[in-house]
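This document starts with one chain, in the form predicted alone, laid out as C-alpha cells.
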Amino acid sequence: MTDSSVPDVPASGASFPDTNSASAALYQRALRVMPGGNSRHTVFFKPYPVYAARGRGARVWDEDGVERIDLINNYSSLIHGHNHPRIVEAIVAQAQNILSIALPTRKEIELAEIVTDRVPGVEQIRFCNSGTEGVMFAIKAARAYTNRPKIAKIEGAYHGSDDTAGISTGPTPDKWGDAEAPASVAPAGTGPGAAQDVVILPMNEVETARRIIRAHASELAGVILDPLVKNLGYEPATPAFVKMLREETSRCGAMLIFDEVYSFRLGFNGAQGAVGVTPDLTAMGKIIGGGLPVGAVGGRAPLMTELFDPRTGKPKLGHGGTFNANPMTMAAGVVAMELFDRESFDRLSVLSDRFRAGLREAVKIAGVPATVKGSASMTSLFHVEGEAHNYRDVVSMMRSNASASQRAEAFFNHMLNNGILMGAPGFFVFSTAVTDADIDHTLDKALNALRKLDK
C-alpha cells in the first residue's frame, strides 16, 4: 500500500540526542512514575527513547514532529504498517458494537478459519493475548498431553517471559557449561526448579542435540524451536536440524513445538510451510492480531480437542483469560490476514531481498566489519564479521570485538537522525507499506553511516 499524500522520503530535522526536545522532557516525566521510564525494555535506548505521537503507513512521527520511515514495525507485529485504512475501519466498526464481552463472537471464528486454512500444522486454534502466552500454553499443552515434565529449547533463543521459556535465553560464559551438554541457566526472578525441567540444545548441532534429546527421551514433553532465531541475528534452523528434531520427537513421543510468534513471516504458510516440516503444536502472535495484542496456540485437531475441549466435562488443560479472542483484536486480525495475501508476501520478500543485497554492498563499499543476515521480511545487521551459527558463536564474536556495541549505537543514532527507525540492536522488519523509494533512502543513509564508522 502506498499513500500518495506521504512524501517518498522523510524530511530531515532530527537532532538526537537533544536535551531540549519533547521526548527528553517526556522521559524525565516518565522516570518519576515508571522504572526506566517505560514498560518495555526493548524500546529503551540511551540517553532517552524517542516518544511516538502518530503513525501512518510506513511513517511514524515523534512528539517533536520528526518523521521517520518505520522499519521495525513494533518488532514485526505491524505487517501493514501504521493505521491501514481497512484495519482502522474494522476496529472502528467493532468498537461501535462490542469492545469486550464474556461471550464468543463471529470474528473469532473468522480469524480461526483463516489461520487454520493457511498453516499446515494448525487444524484447531485457541487465542490468547500475547506471544508469551501462546508459547506458555503450547508448553503446558505438551506437558499435559504427554504427562512428562521436560521441555527442550535452543540455547540463546527467546520465547517470551514465561519461566520455562526464559531459561538460558542469555546465559553468560561463566554459567553456560560444556558445549556438548549446555547448562540450564535461570534468569533472575525465575521460580525455583524451573531450570531443572528445561533441556538446552545447541543450535544446528545435529548429532549433539540428537544425543541430548535421547538422553532425556523418557521425560521429554516437547522441543520448542523458532525456525528463524531473532536473537542469533535471524539464524535459520538448518533443514538437517529441523528434520532431526521431527524424527527424535516422533521417536520418543514428545511434541515438536514451533514458536512462530516472529517467524510466521518466514513463509506465506508460516515458517512450517517454508521449512516443510509440520510440528505438533504452534505458538503464534504479532501479525495475526492486525496490530493489537494477540497470541495463540494451535495444533493437530485430536491433540487440541483432548486438551482443551470442555464438552465432556472439565478439560484436561484449563484455558481462561478475560481478553482471550477479544473482538477488537479478532476484527483487526481478520482484515490484516486477508490483506496479507500471496502477492503481498511475495512483493515484501522481493523488497527485503533487495534491501539485504544493498546492505551487503554498502558494507563492502565502506570496508567495515559487519554481517547481514535474514530471510523474507526480516533482516539483521551485526557490526562484526564472521560466521556465527549458534549462541556461543555470537557471544564470542561480540566479546572479541569490543567496539561492536559502540558501532551499533552510532549506526542506530545516525539512522534515527536521518529519517529511519530500526531496532536498536540492528534489526529491520518490513511492512507492506514500505516502498522502493523507502529502500533506496534507507540504503543511502546506511552507507553514509557505515562510512562514518570507519573514521
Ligand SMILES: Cc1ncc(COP(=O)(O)O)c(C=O)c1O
The other form holds:
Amino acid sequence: MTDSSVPDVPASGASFPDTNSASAALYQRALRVMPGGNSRHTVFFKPYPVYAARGRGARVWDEDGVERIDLINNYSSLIHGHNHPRIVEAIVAQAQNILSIALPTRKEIELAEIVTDRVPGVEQIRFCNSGTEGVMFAIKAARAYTNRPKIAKIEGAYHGSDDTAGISTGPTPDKWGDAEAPASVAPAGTGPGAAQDVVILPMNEVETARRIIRAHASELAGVILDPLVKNLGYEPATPAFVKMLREETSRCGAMLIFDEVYSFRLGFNGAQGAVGVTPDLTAMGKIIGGGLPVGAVGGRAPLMTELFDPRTGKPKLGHGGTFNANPMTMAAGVVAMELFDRESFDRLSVLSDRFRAGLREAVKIAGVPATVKGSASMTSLFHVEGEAHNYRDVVSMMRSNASASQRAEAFFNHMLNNGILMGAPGFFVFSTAVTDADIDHTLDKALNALRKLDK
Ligand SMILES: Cc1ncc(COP(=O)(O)O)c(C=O)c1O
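Now that we've seen the form predicted alone, could you pull up the form predicted in complex with the named molecule?
Up next: the whole complex, starting with the chain shown before.
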C-alpha cells in the first residue's frame, strides 16, 4: 500500500528496554491480571513486550509513539499489512449490517468460492475461527471418514493447540526415543490417550517414515504435514517426502492432510499448488481471514459431503460454532484474497528473495554464525551455522551452541530499537505493503546488528 503521509523509512530512536516507557507501565498493569501479563506466549519477550497502539500499511506505532516496519504481520495473517483501506471499508460496511447472526450470509459463499477456485484440494470448505480449529476438524474428518484412530505427524512440527496435533511438538532428548521410531510425547495438559493415537515421523526421512506408516497402516486415519515447517526455520518438505506420503496414504486408505494455516503463502494456489501434490484434506487459517480470526477445513467434495452435509438429518461429523463463518471475517477475507492476486504474490516473492539474499550477504560480511532460510514471503534467521533439516538436528545444534539464543535476543532488541518489528526467535513474514525502501532499511540495520553480535 502506498500512502504519502507515511515516510519511506521509519524514524528509529526507540530505547528498549526502558522502565520509564508506556509499554513498561502497561506491562506492570498486565502482570496483575494475567499470568506473566500475557495471553499469547508467542508475543512475549523479555523484559516486557512493546504494546501496539496503531498500524498502517507496513508500519506500526507503539504506545510510546515509536514507529517500526512490521515484518512479522501477526505471524503471517496480515497479508496486506495494517488497515488496508479496502479491507477496512469492507469491515465497516459489514459492521453496519450484521456483526454476527444465527444465519448464513452471502459473504461466506463468496470467500468459499475464492478459496475453492484457488486451492486444488479444497473442492468444498467449512469455516471456523482459528487455525487450531481448522486442524482439529481436519483430524476429526480423517478419523470419521476412515473409522480409524491414528494420526501421523512430523516430529517438532507445530499445528496449533489441538491435543492430537500438539503431540511431540517440542519433545526433549530424554523423551524422544529412537530416531528410527520416534516416541509420541504428550506435552503438559494432554492426557496419555492422545499420544497413543499419534504416530511420529522424522521430517524428510523418506524410507524411515514409509516404514513407520506401513507399520501402522491398518489403524492410520491420516498423516498431517505442514509443507513448510516454521519451527524448523521454514524447512520445506522435500518433493520425495511429499510424494512418498501421497503414495503411502493412498495405498493404506488414510487421508493426506496438509496444514496450510501458515504455509498457504508458499504458492499462489497454496502450498499444495507449490509442491504439486493434492491432499485429501486441508486445514487453513491466518491470511484467508483478512486479519480477523479465522480457520477452515477443506477437502475433496465427496468426502466433505459425506461427513458434514446436514441434509442427511444427522451429519457424520457435527460442526457447530457460534462464530463459524462470522460475517466480519468473511467480509475481510474476501477483499484480502481478491487483493492477493498472482501479481502481488509474485511481487512479494521477488521482494523476499532479495531480502534473503541480502541477509545472507550481511551474515557473510559480519562473519557471525547464522543461517538464513525460507521461501516465498517467509524468512528465518537462526543464529547457528550448518545443516539442520529435522527437529533433532535443530535441537542438537541449539544445544551445542549455547550463545545462539543470547545472539537471537540481542539481534531482536537491536532491530526493535532501529525501527523493525520481527518475530523474536528470528522470523520475518512480509506483507504486500512492504516496499523496496523498507527492505534496504532493514538490511542496513540487520548488518549493523549482526556486526555487534559476539562471534
Ligand atoms: C502450521 C500452523 N498450524 C496451525 C496453527 C494454529 O493457528 P491459530 O494460531 O490460528 O490457532 C498455526 C499457528 O501459528 C500454525 O503455524
